[in-house]
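A single chain, nothing else alongside it, follows as structure tokens in the form predicted on its own.
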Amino acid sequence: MLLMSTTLVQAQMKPADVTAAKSAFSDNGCANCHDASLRGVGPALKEIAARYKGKKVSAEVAKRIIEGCEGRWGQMAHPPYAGLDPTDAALLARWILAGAP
């Protein structure tokens, strides 16, 4: 079932969007605190995707990326990235929620 779910999720994102999301992730220093599958300073991207699976929270996650948040994944606060283009934040949110394919 996991393979089927992953395939369906990957089909929802165009390859160019996946590439752009990966670039935004690395260009904005997200990898300093987040990993695809391992918890570091922040939650693993797979944890985020699992928590919100089946929920329509893409806009909310994009807003948290830009504005920051705290108390959702422990004591560490997510810093705001106010300079991040909202389009990039929305792309990152969709990519993360898709399991960071």
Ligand code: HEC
Contents of the next structure:
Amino acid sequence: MLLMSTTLVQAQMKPADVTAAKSAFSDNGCANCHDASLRGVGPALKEIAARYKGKKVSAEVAKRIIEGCEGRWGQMAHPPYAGLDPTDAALLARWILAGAP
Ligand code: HEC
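Output the form predicted in complex with heme C (HEC) next; the form predicted on its own has already been displayed.
Let's see the whole complex now, leading with the same chain.
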């Protein structure tokens, strides 16, 4: 039973998707401004997950990752990533909203 429930919790994202999201995150320099749990220039990934918990916002978050955003968290802007593949942006949004496992 314990094994089953552990599997259920982790079933939110496939291990391969988690690995791909982590490399997209480091390849695109996201870690320069975002930490998993500490606020840096940008909000911590866990803060982002907490704010949007239970809301179906992954498409709009992916859009903001590409187009950039400001004024939602503080004074600093998240820069636009015009060259980021929309598939990668969607994966990154899903991973961050899942609490960056
Ligand atoms: C130059 C610093 C910087 C870099 C690099 C950066 N971000 Fe951000 N990011 C920010 C800031 C600052 C905010 C808060 C913007 C605001 O207040 O609206 C933010 C906000 C966000 C949000 C929350 C958006 C929302 O809907 O509330 C997500 C998700 C995010 N960033 C993901 C990423 C990802 C993924 C990358 C890499 C592709 C990245 N960031 C690169 C600074 C950065």
